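Take a look at this single chain in structure tokens; it is the form predicted on its own.
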Amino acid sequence: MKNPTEEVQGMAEDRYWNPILERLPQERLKELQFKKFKRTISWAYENSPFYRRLYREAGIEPGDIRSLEDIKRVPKIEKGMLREVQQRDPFPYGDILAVPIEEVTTFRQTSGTTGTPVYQAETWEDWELWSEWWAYILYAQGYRKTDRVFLPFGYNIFVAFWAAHYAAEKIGCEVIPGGVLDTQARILKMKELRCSAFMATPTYVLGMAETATKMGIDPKEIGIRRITCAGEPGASIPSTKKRIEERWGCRVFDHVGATEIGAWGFECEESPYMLHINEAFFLVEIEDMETGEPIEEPNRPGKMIITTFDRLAKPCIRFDSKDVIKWADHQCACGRSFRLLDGGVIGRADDITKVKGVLLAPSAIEEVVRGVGELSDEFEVIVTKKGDIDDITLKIEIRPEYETKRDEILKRLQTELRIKTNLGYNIEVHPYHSLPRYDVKAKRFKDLRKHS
């Protein structure tokens, strides 16, 4: 029979997918990261002509990296370089490939929302790694063998929730793939099978709730206990998370990743609006967006530079992700030693722009709009230039039952926008359900000044 101390220890360890790595002291974690970085850069130098050429041109060899501080000397890569290298052999990945092409077993590509898609090669081991990353995420969010998980996404060439599917199976969940079903059929199937969890973009989660309500089904009565979001920052934005949780009557969790990088960050059950970096598999650096100076102190936003460990086919070393993040000023109550990001991914360096001399992040507008309960879930922001003056238009929809309060709603919205973003807006009220609805990543922010 177990003694009480062993029982408490067992309960504690049941919170973690890998209790050894997730609770490894930061000092030991840094030692592990350095060893993995050395192994990763050596693999890339020896096996990838792209990386060998990049490092030789910079006068760097793997042996020059003798400490974590030396990593900052290693050249960064960015998405444009990955697109360019695809023009070389071997087709279609280019000479960044670090394994014989015969060892590539899985093809994925980026969504192409910011340009030409980047093709991602994975070996069998790489794809198993994806599943392991996601197992950390799902376990931290409370997924267990007792869950019946619905995947309402179109299974295609984008990475989307492919790895989440395999990780849920790895944990022992029952997985229901809802790929070819339309939204109504997905809702009916979730209700019929009494699913306990599902995963989608925040936009689609809200869209499913709206569709269910039109069908006469209260989303809260379906029985969902947890939802994992990805693809957009919405689940780390308080007003958006609140909307989703109120509609579905359950916990909502965020996750972040990218095709080129992997599933690198996750929200746990203890710290809403905070993201753990999976530091056993990824090295995250934060740089000042203007000077490139490393940022170690908390609460100072900067650009994320990230390295993925253990990947064979297409190494990802010091990738300039353009994601804007900031360190939190505390450790998480969950007991994981992995560091936290405050507010998750705040936005993208590409999207944070000056309007009328004020730095604006689209996520700040979303926080305000989604905080006004009388508005629908959809909105659009259009930035243009009239002569030499920036002009910003916000398109919204008012829920039909609140049309009589239009003036009061618009006044409150303008005030909140002014307080939160320091800007005034031309607000256009569009008929309910006339703005675009999105199934995957929404495209709500459009800066047309570049085209004028």
The other form holds:
Amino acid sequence: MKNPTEEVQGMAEDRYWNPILERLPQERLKELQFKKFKRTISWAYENSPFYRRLYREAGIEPGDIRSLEDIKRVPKIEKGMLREVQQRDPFPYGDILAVPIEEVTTFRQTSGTTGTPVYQAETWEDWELWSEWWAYILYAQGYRKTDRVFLPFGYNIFVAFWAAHYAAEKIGCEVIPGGVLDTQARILKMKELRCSAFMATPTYVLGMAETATKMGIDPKEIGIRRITCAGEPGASIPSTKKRIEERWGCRVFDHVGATEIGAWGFECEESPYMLHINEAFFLVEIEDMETGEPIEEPNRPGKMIITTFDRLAKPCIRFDSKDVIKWADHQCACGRSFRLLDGGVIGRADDITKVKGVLLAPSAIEEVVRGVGELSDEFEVIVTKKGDIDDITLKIEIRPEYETKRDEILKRLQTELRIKTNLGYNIEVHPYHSLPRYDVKAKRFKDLRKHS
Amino acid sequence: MEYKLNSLIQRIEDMKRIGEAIAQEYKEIPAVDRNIKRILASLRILELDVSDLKMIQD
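Write the structure block of the form predicted together with the partner chain for the protein whose form predicted on its own appears above.
Next comes the full complex, this chain leading.
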């Protein structure tokens, strides 16, 4: 922290990055979204051959959109289409590009977790939007100019925390890029410089705590006051969030975003396990996963269809993200009118799989495993077939100090898993620290049924 | 707190007009052209939001 005495004053005086937009009544917000949607679809239709082709084939023009209801008639796009269009000119983005190629100033790409990476073109204006979206996130999570922020990530072709870096600078924080340092060096640098905040995937945040402990440093001694997580749902999973908060002795916040979409949602200081959608810049619709019927009521999960407003180089209009979300049943006490999602991103429509006839979301297993304090942070789930029957194995590690309680721990774990997921598991206990560790996004769920 | 949107919009428009004029006049000098255009890119975010708000308030 740069100046600890300033923080309290700052927090009390100002709460919103943009008090006009963040407190706009919902009906006004909807009018604003409609105006922005019209402008965004017109831009895409006029400048992107991909979108023009898509809309012409569907028999729709921007002028046909006369109300928010009409938006549902606009064809959706999905990741496969974004990959396919990259085969066309101009290289390497394809004709979805809505600006001349010489206007593109930044290249990013998706991580490729679900297939061929999607290339993302950004203009200067687009990049300004990225840092603006992130400024809303960081401000809502209490970042101020008094913060010294460490960024322990690889500064590479993935969007990751690039925009967080620029947003933190925009807010006035002092930003320390922890690029090519290894985990030990990052911990030492954070301690040396008395950093007050950092950002990483939940997996890496836990891994850093483990490394610090091995180095003889209690993470709590470093003085971190807040951590912002991204890339995985962990910070919205109660048991994982609790683990991180206990290890680091600070508040942990979630944020959600994607390369193709932008940084569209964030947790604020008032509503843990909930995410605000930044409705000034994004339009989120929830659809029933089977029927496609719109879902407006709270507590009913569906998949997210999202539009980003005013992105120039590569517009993102009604993108089927496959993220599973549900509306919360209340407004946030923070005073923002932006709607809340209960539990953040609950899972992905293409991750939820049937095992022994039961629908299983990997995040449900994480919640149980991370809720058993005697287990380490790592685990792995492997689904195979034995003959015609699904078989599910959970690999875990027991912390050395609890080895003597192994039978009791396994019994409790099996019961909790049964309650939470309605499934029985083969549980394998592996030596402490033998399961794979991950620096960025973890791959803990492996469905091998198609290959066995 | 009441926000004076009209005044804010006017000031942003003034800045934008001045910025565009400078960029046009000195477009042969990359350092002037690109720096001014970068400022205009920042202003665009505010301009879009504020002018949209003004429209829905009217």
